Each structure stands twice: as structure tokens, then as C-alpha cells.
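Shown here is one chain on its own, the form predicted alone, set out as C-alpha cells.
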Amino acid sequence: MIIEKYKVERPALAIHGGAGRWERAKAEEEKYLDVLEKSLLKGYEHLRSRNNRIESVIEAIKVLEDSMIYNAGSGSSLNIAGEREMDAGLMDGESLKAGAVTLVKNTKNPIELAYLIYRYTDHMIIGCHGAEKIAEYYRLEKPPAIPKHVFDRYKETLKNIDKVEYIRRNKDLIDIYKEEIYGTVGAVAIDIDGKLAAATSTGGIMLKLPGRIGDTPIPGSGFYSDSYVACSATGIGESILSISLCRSIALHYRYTKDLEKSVIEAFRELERIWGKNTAGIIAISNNNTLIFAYNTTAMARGYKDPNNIYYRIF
């Protein structure tokens, strides 16, 4: 497992590009950390002008959903069926609220979308053809055709499925879905006073049945956010799911009072049922400190505070 510790100076924001091996990005690291960057000074902009947290999360996840290279928005992974089908959400810590979507297809931004479940609805989780009737009467722009490397990718991995490791029993049931016919994003954020958001978008694992709806989209698991810790979490949603991630960390850090101590008690929870390769996260405290955890081989992430930016995969 692999831990960075981090004290910032308010306000900051911290970004991650997903958890994995990242073999696809060591012939191309510079586009993907260029996006990183790029998604880092659009947040930070919205918190140091605006001092607005969800503002600042938002925006710096559509740079990743827009850049097509990023497995949510317009990057998406592909389900079995050859479609994508995207998960967001967000939470302020300041009075809990949250926004989610799930299985949404025809929207370019779906943590817009989540916004506007947060904003504009009695609900937290919205999702299917609900999700998308919202999205239309916002009117929020529609995503474009999936690019041909995603696609390319899909098929790469579609003919050698023996060889994922994540999927199992699935195996039996792909010729359902053949003839029908690859990380999450995420972010926290800190304003000057101290108040707390967190945010995660994704078009989840590649191949998986559609229908599924995995870590992302669930406060507590995917992303969560309260007066004390914002973390955002990416990898594996079943497992992330299984022990509620986010929040079990947020659980520890009010009794131990050190989020990295939080951290590695609920990786440590993690692994022992599911293993290593499972998971990575980011996450700040109310008093200023800042960790990036993966248990992966790499994982894309980054922040900016008023003197610093950082940002890197391995």
C-alpha cells in the first residue's frame, strides 16, 4: 500500500484520474498529467475566487469526463453490451447532503447531473431513465460518440476475457449480451473556512453486465463528505461497496484524530477480505491534511494549495 501525506494551506483541492496499473499511460504520461494539471487549475480557480467547495469540485471533474482519456464522461469504459453506462456523486460536509446518479447514458457530464439531484431535488440517488428526464429538462449537453480507442479497448479486452481478473461468474452469462455489440475520477476540496466537499464520477469497471451500479454513486462508499474528512474512492466498486470505504475512514478519523492512521485502518479492512489491487482514495481533513492511498500499482492524483500544485501516476 502506498501512502502520501500531505499538510495544505486552505483552500486546496485534490483530484485523482482512478487507481490501477496504468500500463496504457507510460507511452503517453505527459497527456494524461496535462489533463490532471489542467483539471486542478479550473477547480482551484472556482474555490480561490468563489471560495466555493461543490463548485470547485464539479469543475474539476468535467475536465477529466471531457478529456475522453479518463474513465468517466465522455472516456467511459464500456459495459459488456459495447455501451456506457456513467455513475457520479457529491456531498457537502457542511449539512450532508448528496447528489448521485446512476446508469446514465446520454449525458456528457454526469456530475452536472448529480448536481442537479443535490440542488434541485427531495432525493439523493436518482438513476436510469429518471436521471436522464432530469438531464434533459436542464437541458445538459449530450455526450459524443464513444471514441475509437475506448472502443478499440472494449474489443482488446472483450477477446481476451479469460485473462480478467475481476470477473468471474460473469463469464457465464456473456453471450447474453455479445451480440448487442477501460479509472474513475474524483475530487475533494477544503474552502477558507474549513468546510469540506467531495466528489467521484465513473463509467465503471469494463465488461461489466449491464445494469450494474457499483461504488460510485453511493454516499459512503464512493465519495463522502462530513464536517471532519472529504474522500473520494476509485477501484474495485464491489469491494469498496462491501465496507463502505469512504465513510469507515471518516469513522475512524473521529476517534483517532489522524486521517492517515484512518486510512490505514480501513485499508487494512479492505485487504483482508478482498486482497490488494482493489482500491484507492483520496481524502482531506478539517485541519488541513491531505492523503493519497492506493494499494494499486499507480493511481492519477494531484492538488494545488495557495503555494503548491502536485501531480503524477507513479
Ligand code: ASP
Given for the second form:
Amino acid sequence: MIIEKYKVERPALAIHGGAGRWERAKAEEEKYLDVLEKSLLKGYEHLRSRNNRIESVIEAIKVLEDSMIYNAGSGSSLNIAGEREMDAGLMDGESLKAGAVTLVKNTKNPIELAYLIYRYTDHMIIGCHGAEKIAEYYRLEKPPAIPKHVFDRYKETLKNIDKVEYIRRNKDLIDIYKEEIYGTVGAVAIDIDGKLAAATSTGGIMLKLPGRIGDTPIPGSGFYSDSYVACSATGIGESILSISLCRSIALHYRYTKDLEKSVIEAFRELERIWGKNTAGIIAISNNNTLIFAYNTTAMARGYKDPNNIYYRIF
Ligand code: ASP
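Okay, that was the form predicted alone. Show me the form predicted together with aspartic acid next.
What follows is the entire complex, opening with the chain shown before.
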């Protein structure tokens, strides 16, 4: 497992663009890095000028969702039926309020829709047609057509499977798209007062069964924030769900007050069942410690604070 640890200054924003092998992206690394930089600058502006942690994570994620090259929003991976089914969620650490959407097809920015659930409803997670109805009511933009490279990749992956079975066990699925990058996106922010927020958005794992819901829209699994830790996860959703990865880290932190140890402990539990090449996280604590951790080959990641901007894939 690879761990990077930084002491940041407030306010600070960190993002990820998915953990995985990133084989295909090697030749086009610049393109991916460019989007990371834009996302950090856009999201950070909302921290710097308005000290708004929620807006900051949303704006950072919208840049990634709109980029077409990360697995979220317009660039989302397709399910086995060749459709987009997107999930997103966000959480405020101060109020423990969260908003999330799942199985959304007709919204350009699922993270905006998650925000509407957070802001205007009494609920935390709304799925499918219910979520789309809210998107319509608030006149959210529709997504563009599925980009050609996403569709080509879907077709190519299907071709490479000798016999496509409609129902496969997840571990088989994981083997099928070994070379695939995951590319889910996430963000965590700490404002000038030490208050935290987290958000995550994804198209889910490629070739998932229609209707499958992963970790991303589930508070505590794909994202979590309380007043001590904010965390966003990426990887095989089922592995993350099985130990509620982000909440596990936050709970360990409550007792250890050591973010690095907390992350190591949570990954140990996850890897005991699921092994390596399964997950990545970004986490920030209210004492300004930032951790990037992944047990895959690489993870697109970056942060910005008043003094530094940093972004990398490998
Ligand atoms: N965690 C996401 C899911 O399982 C996929 C990813 O992180 O790429 O839906």
C-alpha cells in the first residue's frame, strides 16, 4: 500500500480521480493532470474567497465530472447494458448532514443533484426516477451524448470476454477489466475554521449489472465527514462497502488521533478479505493532516493549500 502524508495549512482542498492501474492513461498523463489542476484551482477559489467547504468540494468535482475523461458525470463508465448509471454523494462534517443520489442517467452533474437532496429535502439518498424528478424540477442540465472513447472502451471490453454472462460474480468482473482505470472522483476540504466536508462521484465499475449500487452514494462508505475527519474513497465498491471504509477511518481516528495509523488499520481490515488492487482514499483531519493512500498501482490525486499545489497520478 502506498501512503503519502502532508501537513497542510488552512484552508485546504484535496481531490482524487480514482485508484487503479492507470495503464491506458500513461500515454495521456498530461491530459489527466491538467484536469486535476483545473479542479483544484476552481474548488479552492470557493474556500479562499468564501470559506465555503461544501461549495469547494462540489465545484472541484464538477470540473472532474465535466472533463469526459474521468469516470464520473459525462465520462462515466457504462454498465453491462451500455448505459450510464451515476452515483454521487456529499457530507458536511459539522452537521453530519449528507445528500446522495444513485442510478442517475439524465443529469450532467450528479454531485449538484446530491447537493439539492442535501439542501432541500428531508432525505439522504434518493435513487433513479425520484432523483431525476428533482433534477427536472430544478432544471439541472442533461448530460451530453456518451463520448466515443467511453463507448469504444465498453465495446472493446465486451469483445475481449469470450462469453459474456449477464450475471457474473463481482470478482470475475474485476478480472475482466484488469487493465481498466477506475477513475471515480472525490474531494475533501477543510475551511479556515477547521470544519470539514467530503464528496464523491462515479459512473461505477465498468460492466456492472444494471441497478447495481456501489459505495459512492453511501455515507460512511464512499464518503464521510464528521468534525474530525473527512474522507472520500475509490475502488471496488463492494470491498469498500463491506467495511464502511470512510467511517472506519473516522472511527479509528476518534480513538488513535493518528490519521495515518487509522488509514493503515482500515486498509488491513479491507485487504484481509479483498486483497490488494482494491481501493484508495483521500482523508483530511481537523489537525490539518492530509493522507493519500491506495493499494493499487496508482491514484490520480492532488491538493491545494495557501502555499502549495500538488497533483500526480503515479
Ligand atoms: N467505487 C466505485 C464503485 O464501485 C468505482 C470506482 O471507485 O472507480 O462504484
